[in-house]
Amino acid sequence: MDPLLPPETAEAERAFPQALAACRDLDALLRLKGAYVGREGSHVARLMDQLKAAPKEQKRDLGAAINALKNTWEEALKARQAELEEARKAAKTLAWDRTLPPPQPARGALHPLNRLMGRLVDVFRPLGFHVEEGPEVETEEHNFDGLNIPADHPARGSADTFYLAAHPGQLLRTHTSPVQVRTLKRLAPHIHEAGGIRFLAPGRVYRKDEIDPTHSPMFHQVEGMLVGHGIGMQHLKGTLEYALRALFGPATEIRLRPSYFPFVEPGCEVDVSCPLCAAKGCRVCKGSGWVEILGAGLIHPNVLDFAGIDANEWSGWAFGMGVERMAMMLSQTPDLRLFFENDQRFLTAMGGLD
């Protein structure tokens, strides 16, 4: 020991190796560290107090001796800490039951909205419907003109639609109906040999809505269309009854209420008897026993003519439904934003939304 250090330090220095070896866990080591090199009340702290009171000519050598002793203790404590941490890791490894099956990584799954869209598609496949897709960046021609939406219609204003400033005449589609226009134009030359046209158009759409519990600037739709000879409202009603009963159960009833959409004539809103309360009245249906589920109607002749299909020979129907609206109703989710926040707890709870 350095002769400049006080006698009591020699006793602490002799006891240190034995005390260090006696530390069997990190808690004991931390207590020993506090006693020897802690900032208050430790051996080093008392030596530093003595350094302050030492004569000026001794301060340099005494300070060097104190620092050397402190470094020696700290290095020994650090080495013992590494030994204890390694021993703890080894103990955990030895405690592992090798007969247990290996841990399984979490399994991924489709998003609830994608699963619901897939379920809607599956309902219509037995009726001969196939899926059509189209671009999400559309032209005014397909998004509006081909759907009998005139230039002065409010939906064509920048307050309702995302226009691309760098590409005049282009926009983010406001519905999946442009897919219907594109598909009709593509299949029109073959409509006679095919005997008609029937398809679904699921996908993302965009509108300038403020984000709140029931609105989002991006959401999903599934639209359907059928064109054939002599198609009327009775065919629309019968098809929707089949599809909605497949979705909500065989006891489901539907009703059609007159409504206006530029691309159908006549148009209607379609309600289903509330599947959550069996039409007895609840919070979801606001006590009416009915829930609005989609819009539909017979295809306007102007839409057929725009696609190059003779409206005097062919007729058809179309419908469109919001996927989020149906998902919120089926799961009784009060806030649309939950579907887009990617909270794993919520997505797991929505596992039954099939």
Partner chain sequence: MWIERAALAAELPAAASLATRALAERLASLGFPVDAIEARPGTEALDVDITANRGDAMSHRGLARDLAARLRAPLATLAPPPAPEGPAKVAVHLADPGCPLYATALLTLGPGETPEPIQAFLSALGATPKKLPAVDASNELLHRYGHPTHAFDADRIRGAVTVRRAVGGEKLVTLDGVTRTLTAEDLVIADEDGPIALAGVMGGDGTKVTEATRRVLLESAWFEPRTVRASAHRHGLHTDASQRFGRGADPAMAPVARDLLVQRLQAWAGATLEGAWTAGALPAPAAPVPLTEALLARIAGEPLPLAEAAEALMALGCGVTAGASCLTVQPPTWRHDLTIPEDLAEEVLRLRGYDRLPSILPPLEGPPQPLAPDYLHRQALARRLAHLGFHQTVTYGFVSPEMDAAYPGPLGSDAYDDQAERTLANPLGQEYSILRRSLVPSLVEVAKRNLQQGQREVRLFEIAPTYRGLPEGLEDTWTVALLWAGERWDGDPESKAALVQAKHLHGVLKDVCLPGTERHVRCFADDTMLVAELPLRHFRRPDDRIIPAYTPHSRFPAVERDLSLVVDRNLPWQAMAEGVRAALKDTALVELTCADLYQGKGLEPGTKAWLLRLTFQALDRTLVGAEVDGWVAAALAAAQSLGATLRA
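Note that the structure is predicted; figures quoted are calculated from it, not measured. Each form is matched to the other, and the largest set of C-alpha atoms that superpose within 1.5 Å is called the rigid core. Residue numbers count along the first chain shown, from 1. Compared with the form predicted together with its partner chain:
Relative to the superposed rigid core, residue 325 undergoes a CA displacement smaller than 2 Å between the two forms. Once the cores line up, the CA of residue 170 ends up less than 2 angstroms apart between the two forms. With the core held fixed between the two forms, residue 122 has its Cα displaced by under 2 Å.
I've shown you the form predicted alone. Could you give me the structure of the form predicted together with its partner chain?
Just the single chain follows, nothing else.
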């Protein structure tokens, strides 16, 4: 380097070749050109400022040195520009075979079970329902006692429920209903200000079932619960009619049949007119036009009492549905195990993204 040039020009000169090589397109090159030989703020512009201020006797030689440097840079820039322009032209003239597929951005998928649960939450949001969750490792108190399930109920046995070896009182929740117990207890002190309680509880649950096409030791449930003043079966029916129509289409009909669950009274099973055959009768609905979709009922007064909510003032309804069962019905997936195998082709086809 010319000794007349100031030392800070040194690093600029050193960096130039690599910077030039790093220009992969004309835009980058233009920016580099601006930084080195541009009219304002560039290395050359700065040197020109210094030239003006330089002592008279140095001006000539310094001017020559600056010019030499400027020429070197400009030539190199021009050469690189020509290269890049050539490459661009070549790329332009290179025929794009329009019959070939264009490159695609990567596309993943949500799991179909999560997607379905998300959809259920979306459906209930406009009614003021929020989401409550709870731990998967639960106590007998939350999983059974608080739900009016008798102490000698067979579901409490080790043939049905997984227990922890080191903590015999702890278990893997067998339904999302313990979330009810926890949430009612937590919200009970504020129930008057809040004007009742309404929430959905989606989540994973565990039961000691051998793995086969219709059973899995882990599966998903979504529970819904509402507590208010004067809540009766008409509100359960009205809400489910709204929700199931939002899910399956406006022409959907629902049917309530009496049933029994220890934590509700009255209890019912809810059928929906078969969404696959418009209730005309098909394999899925076994020709009946109806498919069983969930269990529900009015919250048993013992459940409210257990949570510390006055059952004389407040009442409510609850429902619970199996997510896998609904997913299998809607998609006609023949084997439950497919949902836990996580084959990417299955996930992409069934879950996708919305």
